[in-house]
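Take a look at this one chain, the form predicted alone, written out in structure tokens.
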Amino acid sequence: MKEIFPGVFRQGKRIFTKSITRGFSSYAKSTVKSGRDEFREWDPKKSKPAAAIIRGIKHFPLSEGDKVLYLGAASGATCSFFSDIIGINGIIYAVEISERSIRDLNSTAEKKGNIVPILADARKPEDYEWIEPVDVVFEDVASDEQAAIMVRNAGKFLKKGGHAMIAIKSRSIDVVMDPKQVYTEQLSLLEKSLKIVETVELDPYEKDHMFVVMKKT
């Protein structure tokens, strides 16, 4: 098993993280033991992160200790493998709007450790103004003010170095327009306050997404 990214193995053509949780198989395609190790298959088809690495993205700003606030985390199932990754020392502020999801994430936050849900809308930052700066920004919201809400959290709490990953999901921006002309309108705001390091389109594994690394300078 290769890593390819700090705490991100591939065997084949299959990926994995690490699991901090031993015996924590949830969201995982399979699980491998080697050694004392365990490793979770991070399934390209229900993770956009995943699909990216599996697409051939080349920059993954993600690493052990970070500090990083997940906009839109669900029920935690991405959320658990950025939690192997960053390890103990760090942590992931886990925003997410639907009440119904957060029982399920706080279910997952329990056995990871590392990771603290907070039922709240990512448009309105000031609601959990609370939060530490942190090293990433990740944003998997299903709204027409994608762009926006990254460039506000972004603004507010990523540090000057930092990095921001956000999978543009063009059919909940514009269910007409062509998505290539989504990708280049999304990208055009958000590299008004952030560096466009790669994009990468998430086909056939997430169909009209695109996948953005970008970078506070």
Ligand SMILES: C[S@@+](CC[C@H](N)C(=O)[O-])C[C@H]1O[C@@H](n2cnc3c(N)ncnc32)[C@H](O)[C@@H]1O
The other form holds:
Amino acid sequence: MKEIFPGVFRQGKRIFTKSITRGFSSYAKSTVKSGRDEFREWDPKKSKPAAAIIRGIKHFPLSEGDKVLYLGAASGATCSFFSDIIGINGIIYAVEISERSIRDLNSTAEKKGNIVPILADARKPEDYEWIEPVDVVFEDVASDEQAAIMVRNAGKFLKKGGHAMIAIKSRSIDVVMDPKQVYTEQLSLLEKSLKIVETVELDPYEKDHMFVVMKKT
Ligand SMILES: C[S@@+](CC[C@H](N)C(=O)[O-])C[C@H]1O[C@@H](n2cnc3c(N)ncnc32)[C@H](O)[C@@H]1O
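Structure of the form predicted in complex with the named molecule, please, following the form predicted alone?
Every chain and every other molecule in the complex is listed next, the one we just looked at coming first.
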């Protein structure tokens, strides 16, 4: 296993995180034991950051001890890999609007120990303004307001010098417009308040999606 980003390991074409909770194999494509360590395989077909890594992104700004605001957590699948990367000294504030998903997210959070589920609408950050300033904001919310949600949340919670990552879903913003044009428009909205560091398209893992890494300067 070769560590390609802090806490992210590669073996051939597969990527893994080192589990902070031995025996927790949910959401992993497979698990591999190495001595006392257990590695969870991160599936690029089921998680957009994993797809971005496999597609060769050069910046993946997430590391041990980070505080993260995660928007659109669903049942906590991708959160569980972020949880391994940031470790027991980090924390993920995981915002999810669906009551049904939050039940599964609660159970993931109980097992991982560093995830705080928040039942809320990411369009209304004032509803969770009790959270602390964060090092990273990640957004995976399929909405026509994707860029505005990121700008609002990063403006309120992201530390200066911190990073933001978003998976833009072209079809949620405009079903008929050429995805490239949608990306250009979304990037111009985002770069009004964040510096664009890198972009990568996620096809064929996620059709018509672009992953964007940004920095608050
Ligand atoms: C593509 S799924 C997220 C998958 C998840 N990030 C993962 O990889 O495990 C998008 C999620 O965003 C949630 N969502 C949609 N609109 C939202 C909003 N305004 N605020 C918070 N969550 C929202 C949906 O309920 C859904 O669970």
